[in-house]
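Take a look at this single chain in structure tokens; it is the form predicted alone.
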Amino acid sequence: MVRFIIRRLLEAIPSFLGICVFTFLLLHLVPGGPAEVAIGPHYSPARVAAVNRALGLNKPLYTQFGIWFWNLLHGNLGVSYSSNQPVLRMIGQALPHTLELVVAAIIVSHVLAIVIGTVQGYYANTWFDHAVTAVSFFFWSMPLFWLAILVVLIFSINLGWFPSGGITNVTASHSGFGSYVAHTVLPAGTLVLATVASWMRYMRSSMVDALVQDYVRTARSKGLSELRVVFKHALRNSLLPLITLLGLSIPSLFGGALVIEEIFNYPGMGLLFWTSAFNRDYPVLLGITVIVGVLTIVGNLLADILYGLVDPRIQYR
């Protein structure tokens, strides 16, 4: 197992380098720049040249990349152009909120997908299966920003059950854990509604395939209860595709968090990325992309390890 992990980490190095190079090039090829944003209406070529010279943006791209990458290898993500704060500190403040949002969505989505998908697979092609499929397709096909707006309109404005945004109650002298949970329910729930449908479909399909396998028929012929056959024999093998999707879904979850955090004014990595994109704050954008890339690589590695734990036939060498 240790050799496998080391080999996978070594294989991830080219992916990491590719993320750094392409992100750096794409950001610098986009029209406009931090100088234009910083100067504002008093724009002039001389002022832009002066700001670019102060920020080091007048140097060739390969020189800029070499300086940035060398600092990255030493744990320095640079300083924000707009706030003049260390990028690592800004990400350190925002990353825990996004991780809480994404991890909560992953846990709830997978639990719902496993339970509902298993029942769907067992009662395939029945009225229950068709009804759940229709509801899941409804949420799956809805744009994330529109779904988030509907959630705010229904559960915050009309019903008044949850706050519409933020992470704490600004009018209270101190906000406890209950207030924090209340502010997290709607953004996390929106992310769950947007992701659970696809995982549920994979779980249903995998369960349908597992229930017709020989080992399931053998278990039934031994006189085992139907509950034991489904949850002990069929369910374990049905989880394999879901574990694979766990690692592959991390980038999309962070991408969804970007939209959700902007709509709910949730102070996480998504909102920070959104603000930095408008300000052309290259160091912050690069830092967030690198962190998300590393988390994606780690997530795929964890998915591979879980795959081996669930399926004893897989041996890592």
Second form
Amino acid sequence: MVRFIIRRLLEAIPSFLGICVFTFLLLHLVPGGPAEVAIGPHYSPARVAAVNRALGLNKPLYTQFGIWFWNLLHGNLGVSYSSNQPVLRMIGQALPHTLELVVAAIIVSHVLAIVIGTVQGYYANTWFDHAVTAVSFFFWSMPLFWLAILVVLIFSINLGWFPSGGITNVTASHSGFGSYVAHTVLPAGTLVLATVASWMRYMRSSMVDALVQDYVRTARSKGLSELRVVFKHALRNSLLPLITLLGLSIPSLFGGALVIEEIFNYPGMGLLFWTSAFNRDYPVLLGITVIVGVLTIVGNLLADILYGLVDPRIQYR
Amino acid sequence: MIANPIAEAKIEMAERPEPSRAWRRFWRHPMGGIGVAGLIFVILFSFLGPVIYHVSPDATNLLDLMHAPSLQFPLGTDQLGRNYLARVMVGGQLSLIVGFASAFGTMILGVAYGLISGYLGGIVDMVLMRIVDILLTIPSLFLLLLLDAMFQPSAVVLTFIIVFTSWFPASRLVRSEVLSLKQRDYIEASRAFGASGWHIMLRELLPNVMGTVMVATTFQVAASIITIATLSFLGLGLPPPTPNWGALLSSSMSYMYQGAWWLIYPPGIALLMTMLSFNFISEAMKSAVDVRL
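Show the same protein again, this time as the form predicted together with the partner chain rather than the form predicted alone.
Complete assembly follows, chain above in first position.
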């Protein structure tokens, strides 16, 4: 197991390097540098040259990359062009919020998808199955941002149950945690609604496949209760595709979080990335892309390990 | 009995391989017809609609700001008094065109990449797929936002940006299909006859991955349309003067608290209908050509 993890980590190094080089090149090969944005209306070639010199943008590309990468390895992601704050600190403030959103959504969404999908697979081709399929098609086709708008409209404006945006500072106020949770319910709930449909469909079809397997018949003929047969024997095996799917869907979850953070004005990485994209704030954009890439690699690794825990047939060497 | 040419033709039809059988299975699937009907409706609404309902989407009526739907304005008016029905109709045009164009481009690039990678195999395959793996770790929305903010694109540039950021999954799909097809006897036979690599790739392998590719294309059109709408919603994407569904929804958010529900539902419903149609079509196609995605 430990050897497997070490091997996977070593394999991840080229991917990590690839992400760094690719993002760096993408940002620096494109015309229209940050100098124009930084200077604003008082634009002149001399000023642009001065800003470029100050930011080190006049050096050859490989030197720029070398400096940036060396600093990255030392935990220094540079300084934001637009806010003059260290990028690491900006990400450090935003990342926990995004992680809470994404992790909460993954957990709730999976519990829902597993329970509903299992029942749906068990009662395949009944009215229950068809009804759930219809509903899940609906949510699956729903544009995420429109879904978020509707959620705000219904639960915040019309019903007034939850705040529609922002986040309160946990450390500053005494009633912090409750209000923090209240602020997270709608954004996380939207992400759940957006993801649960496709996971449910996978769960359903995987359950349908599992229920006709020999080991299920064996379990039944041993006289086990239906509940045990379904939730112990069939479920465990039908979870496998879901785990792979989880690993693969991490990038799109971050993408979804970006849209949701923008709508709910939720101060996570997505919102930071969005504002930085408008400002052409290269260091922040680079930093976030690299961090998200690392999180995806880690997420895939966790998914692989989880795979082995659920499926006893897999042995790590 | 005299030989009956029609009967013979029928037998021939029945024995015809895949395409026509798949076609019939597509129409027999309950979602196939509904999806096609929905898609035709959306296309007619966006392209024929403005011709029939001849009202300018950009003309402002300063005396009729923020009107709720009425006989004069079936879907109400926006903050500048523009006819919302006209705007929602026109709003679909560019989204649909760019959606189809970019999905087409995506598939060409993805299929070419996957064919080459799968056919050549070995080290080339390893390197090419490693590149795809790396690109897949970066959320595509982040890449799109980056490129979009840097280029401030026109519709054509946007098409290329979407193609550039969405061809990886298709290439993977095609490559894995090619890997299994490559082992079949008919490829071996073709090679024994001295067929060139190009011939095998384009004439032998490509037709056999077309089923998968068609299903993936349908998915991709839907994904591209959503992407365009999302980018426009985020303030990027299609350039502003012509309305589009994403941008309409984005500006409707500012009037949400004033209860302007008529600005929020129509573009969203139009988008939802488009997505549902495509998802129905691809679901029916999936069962018709029997592929798993």
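This structure is a prediction, so every number in the text was calculated from the model and none was measured. Note that the rigid core is defined as the largest set of C-alphas that superpose within 1.5 Å between two forms. Numbering follows the first chain given and starts at 1.
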- Answer yes if the CA of residue 58 moves 2 Å or more between these two forms after aligning the rigid core, and no otherwise. yes
